[in-house]
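There is one chain below, alone, in structure tokens, taken in the form predicted alone.
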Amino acid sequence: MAGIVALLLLSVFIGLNYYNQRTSNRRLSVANAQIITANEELAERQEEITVQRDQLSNTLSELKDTQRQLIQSEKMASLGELTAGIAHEIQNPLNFVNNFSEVSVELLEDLIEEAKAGRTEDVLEIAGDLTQNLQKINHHGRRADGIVKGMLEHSRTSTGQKEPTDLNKLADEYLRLAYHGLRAKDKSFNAELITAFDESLLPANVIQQDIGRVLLNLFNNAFYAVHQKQKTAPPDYKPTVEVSSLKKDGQLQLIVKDNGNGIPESIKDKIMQPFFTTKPTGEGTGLGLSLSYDIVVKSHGGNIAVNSKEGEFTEFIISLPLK
């Protein structure tokens, strides 16, 4: 009897073991199938990710190309405005050169006559006048040369190399070029230019072409603001643009202020954003202040801030490290 019971128990054990094994095999088969399916889905997903990555890479490359084109367009737009100012500004030294040259020719004729007559004292006096004229011709020739070099510096692609730069001189130069640039478009426009430069400032280590572009953009905006306000302001309104430099809190500051229409408080936080402009269509790209911000903050480790009161004034403050 005990043997039969043992045999029955053995049969039950074998049956259960067989059932468990079949169940395990089925579960294993299901698991393997799920793994295969998951691997296939993963492979498909990886392929999709690869395609999306390539698409994003291409899109990024296109965006970078577009950005470069837009930046170059902005530079060329500012170059066009600068050229108008240069054409007017360079005319002044050229006029001096021409005038002094003509006077010098007449003096030489007088010199020859006095020399033939043997009037030594008159000869020496005329020779002195000629010397002064030649010095003035040289001075104004160098002035014209400096303006042309400034234009070439502005138009060429920045090398990214910082060099000691007299920011007072740079600001004064671009202020007058921007002013004459606007006057070339509207000869009836006049503005008062006020400068207050700290003459004790040492040359700053900056990328000269880039800081020049920042200044030119701020000056153009300032003159545009006062010009627009002048169209609707009372007759006693006097357009004024002020530029100053100083040392403050371990930094060098350049401040550009105008008494134009100011910036509404509601958009003050947006003016540095790319493509944001308050100018009418066709008069602004919305890139000038954005590029200026990148140059000052990202390239030079400085800061650019704005103070403004609508209807009264706008003031941009460029802060640059002294070292």
Second form
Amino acid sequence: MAGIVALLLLSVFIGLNYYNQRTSNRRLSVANAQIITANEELAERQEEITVQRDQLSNTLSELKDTQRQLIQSEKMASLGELTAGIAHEIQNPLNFVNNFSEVSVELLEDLIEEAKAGRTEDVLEIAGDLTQNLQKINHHGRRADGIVKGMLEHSRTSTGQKEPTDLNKLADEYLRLAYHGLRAKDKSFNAELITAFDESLLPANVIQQDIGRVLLNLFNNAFYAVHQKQKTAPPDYKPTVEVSSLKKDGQLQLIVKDNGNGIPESIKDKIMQPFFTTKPTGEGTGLGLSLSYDIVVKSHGGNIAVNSKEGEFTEFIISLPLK
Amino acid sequence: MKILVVDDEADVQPLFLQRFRKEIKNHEFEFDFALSGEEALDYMKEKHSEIVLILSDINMPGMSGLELLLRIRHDYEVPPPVVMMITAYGDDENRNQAMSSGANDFLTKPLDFNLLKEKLKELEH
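Same protein, different state: after the form predicted alone, show the form predicted together with the partner chain.
Full assembly next; the chain just shown is listed first.
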């Protein structure tokens, strides 16, 4: 009897054990299934993340492309504004080349006449003039050449190479180009151009075309400001744009000042923002100052500061490290 | 005949002297030069009675040729010098502005020296 009881107990025990094991197994397989599902979900998410990452990186490169295009179109817009100025600046030396070569032909006829008549003194005088004229032709030819080279520099994509640059010369050139550019659009416009350069300034190590663009942009803005003011100012208002260079606190400064409308206090901290412009739609890209900021601050380790009094003046101070 | 040429480009000076070489030699014309409107007015203070003709560029830094013209017309009534304006911008607007400001003639750059010579010879008679 005891054996039967023991057998019964044993089989109950075995049955229970079997049951427990089955339950555990079932739980295990449920857990396994959950893990598999979770894994699948994880894989799916990872894929989603990868897709999103790729999309983002595409968007980023599209943005970069757009930025490049914007910079280029801003450059071209400012070049467009320059075209008339460039034409005028080239026309001037070209006139001299033509005039001096024409008068030289005349002088040669005179020279032959004087030689035939045996007037040696006159012959020598004319010969001296001819030498001078050929030098003038060469000088003005080079002047035109320099302007064309400068224009090509400006439109070319930046090489990003810093090279020793005569900033006084660069500022002087772009001041004239900007002035004649505006004059060609509105011939009634006249402004006084003042230059006050520190002649002892050594060539600065800068990316020439980039700093050129900064200057051009500041000049264009300055002429725009005095031009706008002139429209409503009394007749004795004298539009003036001044550029100066100096050394200060171990830095080199270029200062562009105009006696135009000034910048209202309310927008002073917005002017360096991309796409911010006060010009009517279609007239300004709103990128000029923002690009100038990038060029001066980010690629040259310099600084742009602005002083202005509404209705009276604006002054931009570019500081660049002296190497 | 004494002529004052006002232009901020110094190289117009040898150009005039050479173009009118014979006339200068024959004492038909005499040239003087000023590099700015301001300089021209200084010159006029001393020698306005000698100057018969002023040839002035319009687009100069500082005082423009048109301002110079107005000053001359205001300050020197007797005898009024003949003033010819020269400019690279030969459009009607510029011409009208010069003529209404009292210019006697209006020439465009590049200067046609043969035409200028004719005009000067006409003035002599």
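For clarity, every value in this text was computed on a predicted model and none was experimentally measured. Positions refer to the first chain, counted from 1. Whichever C-alpha set is largest while still superposing within 1.5 Å between the two forms counts as the rigid core.
**Q** Quick one: core overlaid, is V297 moving 2 Å or more at the Cα between these two forms?
**A** Superposed on the core, V297 moves its C-alpha less than 2 Å between these two forms.
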